[in-house]
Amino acid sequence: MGAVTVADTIREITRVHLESNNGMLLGQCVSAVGWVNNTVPDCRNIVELPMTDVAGAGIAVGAAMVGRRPIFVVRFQDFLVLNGSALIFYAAKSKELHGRGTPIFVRAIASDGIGPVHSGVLHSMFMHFPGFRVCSPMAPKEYEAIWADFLAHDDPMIVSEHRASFNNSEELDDLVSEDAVITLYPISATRFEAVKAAEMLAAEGIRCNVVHILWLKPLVIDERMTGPLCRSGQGLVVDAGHEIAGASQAIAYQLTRVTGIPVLAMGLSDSTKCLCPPFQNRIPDAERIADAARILLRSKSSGGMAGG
């Protein structure tokens, strides 16, 4: 038997929930196009939604209200905008305003470049609204952990998945060295690239910490987050989403505020993201992350501070 991948983990969690927990899964084209990258089992309690792009969240809210704890599959994160109203203005508010939680597990799936309305990474937007738990698991045990968290709470959860993770079977442990001179804080699919960047920099004699970010909200700024930064003296938060007003800038600000150490942000440029040139705007890869680290270190050695 091969190693268990993220896709295997999602599929088994879903199967148990649907067959043993009276759960429900809702989504468009669930069975028509490869069972959502082989992450959905062929079993009962699956509801194929109409191709309206806007009605699914309302149905999921209703299912949550009657105790079904639905898994709502959004095949492309851009469609979160179309489904946002019911999630933001009811599911996320119902507990605070009415004392009744609306637990919906939103599988929001990202890709690195398909079409201009199929390529977004929008977890930053849902960090902004009160009432959501927001995470971005990229490894099998991480997915198990966030699922256990969902079952332990009655809040709606935005799970920012990325297709780049589905075949991954390795856990992503922090890489921390006492003599590191910079600390990277990658989010989503950039976590794979940050590990590669650290290896590239190590080959040049530049020691680099990598502190992985799984939970975007609530974000816990603890010793695991601050210790490597305080020792290295330089930090960079890297995200697969847009940099401007996004998760990378928000987290960089919090780390700077807590530690007093300038931490910069990196993400997509403020332009359209899709597959076709000149609009590719791909997520920061290992070379770009390594370049940003080199620029930061040069700036520090010259007494200045590089821009974001």
Given for the second form:
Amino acid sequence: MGAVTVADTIREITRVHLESNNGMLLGQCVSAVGWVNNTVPDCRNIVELPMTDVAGAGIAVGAAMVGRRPIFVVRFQDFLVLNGSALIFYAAKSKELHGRGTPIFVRAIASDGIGPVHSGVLHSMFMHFPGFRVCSPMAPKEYEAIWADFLAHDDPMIVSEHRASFNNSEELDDLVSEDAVITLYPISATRFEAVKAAEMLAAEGIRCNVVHILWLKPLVIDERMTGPLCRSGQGLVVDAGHEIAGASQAIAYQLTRVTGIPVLAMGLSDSTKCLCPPFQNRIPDAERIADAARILLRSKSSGGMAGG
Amino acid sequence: MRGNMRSATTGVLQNIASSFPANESLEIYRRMCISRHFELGLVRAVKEKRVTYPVYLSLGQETVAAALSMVLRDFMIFTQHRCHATFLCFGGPAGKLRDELMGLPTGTSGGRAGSNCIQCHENGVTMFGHHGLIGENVPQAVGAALGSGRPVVCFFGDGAAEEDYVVAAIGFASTHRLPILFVCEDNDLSILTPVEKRRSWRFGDVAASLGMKTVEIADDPWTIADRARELKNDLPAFMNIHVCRSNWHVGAGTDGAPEWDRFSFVESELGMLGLGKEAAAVKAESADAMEALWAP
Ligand SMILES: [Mg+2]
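Alongside the form predicted alone that was just displayed, please also present the structure of the form predicted together with the partner chain.
Let's see the whole complex now, leading with the same chain.
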């Protein structure tokens, strides 16, 4: 038997929920071609939704309102713009308004490089609205942890998945060293790239911390987050979504506010993700992350404030 | 074509009231009176600025909830924004509704939600609060029936019927034969824009084409109760009920007399049934109770 991947973990968590926990799974084309990258088990309590993205989300919210703790599968995060109304205006508001939580587990799956409305990462939008828990697990144990968190709370949860993680079987531990001169805070699939960037920089003699961000909301700025930043003196938050008004900028601001150290943000540029290179506006890869770190460090050593 | 489906007599069954036992007719009327006199007290409180938050009044539309609450006792309720009558007729405690409208912590949602977002999870009533996004409750009702297997009644207006996701959700309910009675409280108005300016089609035709029984009737409470009794055994189904909103979309004001006055039609009918005296007593008792609730 091979190592357990993120996809295996999602599938087995789902199987237990559907078979033994009276759970439900709803989504479009979930049983077609490959069962959503082998993340959905072939078992009972699966509901195939028609191509009604807005109504479909409302139907899933309705199932949550009667206690089924549904898993709602969104095959491409861009579709969240259609799904969002029932999630934002009902599920996320019901606890504060009525004292009744609406626990729905939204599997929002991201991809990269497959065009303008199939490559988006939209978790920032859900950080903006009150009432959600938002996370982006990229490793098997992380997925187990966020699932346990979902079961322990009664809030709607946006799980910003990425196809780049589905075959991953490794845990992504923080990389922290005393002689590091910069701390990277990667999110979503950029976490794999940030680890590679740290290796590239290490080969040049530049030590770099990598502090992984799993939870986007609530965002806990604790010693794990601030310690490496204070010791290294430079920070860069890297996200797979758009930089402008997004998670990278918001978290960089929070870190700066708490530590007084200027932290920069790096995400997608403010342009549409087109199909072909060089217009794909892909997520920051190791090369770009390493470049950004080098520029930051040069700027510091020349005494200036780094530009974004 | 819409034709001239909208009238006070559309689909109303002749002599239907006489087939109801007197106590049922009087109970329907009692529920109408509770809702009406609660809201007459509320209108006064609004005018005296004792209630300063927005209010969405059921005045003029009471018969739908009064009649259906007699028939759909064990149903979960997904209400629309105009929901005071639904809450009161299905058995929600009037004092808690008053407190919600005043923003008090003793309200149905601790005073946090308000007139268009009323919920009830007591007295054997399961009514989920709307949040004000038009028609949002329709997909939710469908998901709740799917998830629980329990029967559901889902109210919405003629405006909500135009939301794309409402049509899609009703289609899903038909596909899965879910136990839902969809009820359109059709007051012919989206704020002040009449149906004929907004669309050329009737929602009943859409529901029928999606594969469910439909009825198109005016708001005669005996007809509503009779048709609902028939439909509840063959769900999902759809009722389009023509009603007249007496007051503004939001707020206590009025724009002249409504197209018809169902409340007085019902009182005349009760008189013809020989129940005039009993009805007068029911009305006086309801009015007293609701007046007391709104006493300054
Ligand atoms: Mg209307």
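Residue numbers count along the first chain shown, from 1. Given the structure is predicted, the values throughout are model-derived calculations rather than measurements. Here the rigid core means the biggest group of C-alpha atoms that line up within 1.5 Å when the two forms are laid on top of each other.
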Would you tell me if F279 moves between these two forms by 2 Å or more at its C-alpha, with the rigid core held superposed? yes
